[in-house]
Amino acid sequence: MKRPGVLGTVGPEDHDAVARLLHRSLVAWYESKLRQGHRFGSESEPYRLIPQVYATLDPGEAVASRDEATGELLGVCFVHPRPTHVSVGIVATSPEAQGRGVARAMLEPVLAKAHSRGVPVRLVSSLLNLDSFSLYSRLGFVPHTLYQDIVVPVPAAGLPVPPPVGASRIRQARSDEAPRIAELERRLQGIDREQDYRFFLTNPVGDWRVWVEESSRGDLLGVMVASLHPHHGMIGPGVAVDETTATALLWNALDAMRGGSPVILAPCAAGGLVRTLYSWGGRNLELHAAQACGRIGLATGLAFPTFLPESA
């Protein structure tokens, strides 16, 4: 069997070939399995957005695996370390490259690394890749919330449905507010991401819009991130104090991504807002696992995680 290859990082002279080993990796996977490869398009330019976004939020973090001899790159992992916890996003390997160990080579490190601060390591993986749901239980990984991927296209004239409760109470965030949003998802979930929004909140690449909703008190009770990048149109990462919020909140992404068909990860413990959904026009795409290696306290509230930055 060859080697898994030899391990290093990812450069801005590499994003071109990442772009393609991604888009190649996913239109494999997907054929191959599904049927579905054309869902990834055709062209791999589109997925160079992925590692400008990482070289910003977490410049020299992702792990790169390349072939000894040619050098050629064989697999990507980004890798998102944070104060509470490391979030591991997308593992790729080129489909030539499969089953060499390259997915546990570069995984294996940064669990390491994790461990040696006393802190989880923490993703999202699709349920339907069963290869690489036993990979990450092998390497000690623990499913603690199930997701359902639901679209839902947005008529150019906005949803043919009214405003949910508490739809006219969501605002913009202002540029300030990172340290605050961070808080109330430390306070529900256990995370500290303040860096996340800060880059959300500025904008410097990509083009994200993040919206609140605060009580009569003006306590914060949610947030919502969206991408309303031609290429990647998705809701998340998010987090709200219940469902009602939730709702406000989504009505109000959707309404601004008219004639998309953005990504929801909705909890499948919120049986409510999902239905609300599929009434609004949605419908199932996929399912997710967020899983942890190592412990994790318990979260309050709801989440939505999102794959651009991937947020678990």
Ligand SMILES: CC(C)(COP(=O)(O)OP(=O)(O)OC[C@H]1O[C@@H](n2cnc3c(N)ncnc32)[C@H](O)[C@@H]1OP(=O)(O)O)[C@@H](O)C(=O)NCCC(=O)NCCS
Second form
Amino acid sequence: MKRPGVLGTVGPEDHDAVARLLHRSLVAWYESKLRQGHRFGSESEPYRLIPQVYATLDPGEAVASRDEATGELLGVCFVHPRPTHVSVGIVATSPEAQGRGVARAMLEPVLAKAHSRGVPVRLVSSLLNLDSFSLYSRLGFVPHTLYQDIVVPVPAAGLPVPPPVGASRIRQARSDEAPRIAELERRLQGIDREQDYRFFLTNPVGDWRVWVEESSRGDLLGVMVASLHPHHGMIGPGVAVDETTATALLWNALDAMRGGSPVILAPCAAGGLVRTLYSWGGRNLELHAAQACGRIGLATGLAFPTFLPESA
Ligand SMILES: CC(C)(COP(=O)(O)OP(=O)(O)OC[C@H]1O[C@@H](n2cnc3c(N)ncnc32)[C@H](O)[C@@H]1OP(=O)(O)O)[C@@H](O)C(=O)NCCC(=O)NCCS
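Can you switch from the form predicted on its own and show the form predicted together with the named molecule instead?
Next comes the full complex, and the chain you just saw is listed first.
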């Protein structure tokens, strides 16, 4: 018999348990299926950043599943309602409770609520993880964009290549630019997440940088966010009108992360950009598919999703 647990929310008192659950479920799944548990480190402490960020960005929205008898945490699912859509991620079930419907039980009410609002649900799903891929497919998600996770080790002296075209037009975003950045993303990708850009620009939890590139006429061509937090070194989210803009924004972000090895989710369709990342020392790590449940419009430009915050 399936025992998916009792649903509730995640409070600050749960952050340690959530960090342990995220770490344990990822290590157990990737070790047992792919022999890659080491990718997630030996400590759960770095995973505390995830519930901390979401407690500020989307307070009260996370879903938890608990054992009815003991109250033990069985699963978590982070939910990010936005004006145009609802994003979901990360979803995790404790290793002992997997396969008994915990993840499905957490996701079904999220889908029902989004559908009653008439908006799609979006997420980014690993293509190496058939358990999560199947879970999402069964619930009605359909992949629309493929991404390759590329890790780029940046030497302490910076990338051994000259700045690409457009790099000189990149600057840090100003604290009042969230509406303008959100408008660019809405125009290119059809999603509105101004609150995420406000979060990055005010930097209340984590260590975020936001850069923009403008044309010589002052039009916004792209934006790139990076997390410089020691527990989460990743580039994105970002959006750009074309590959040239994206290349300059990524070079600029990598240059700010000297000595680190940040991960970038690069659109597979942007073949020239992907080959440029290889020429900068990039290595493939994993493959992800952006998926949606419900109708989404045709996107233009290039998007760079992340795992924190997963709100694309
Ligand atoms: C992915 C994960 C969240 C799934 O959680 P779970 O609680 O075990 O999932 P559920 O039991 O609710 O559902 C799994 C569904 O996938 C189906 N499934 C699993 N493997 C399948 C396959 N190869 N083909 C078809 N269906 C498959 C199951 O039958 C089930 O569907 P059903 O509810 O219609 O019977 C869990 O494996 C996990 O925590 N993994 C580690 C963390 C992670 O990778 N998270 C996802 C990335 S964010």
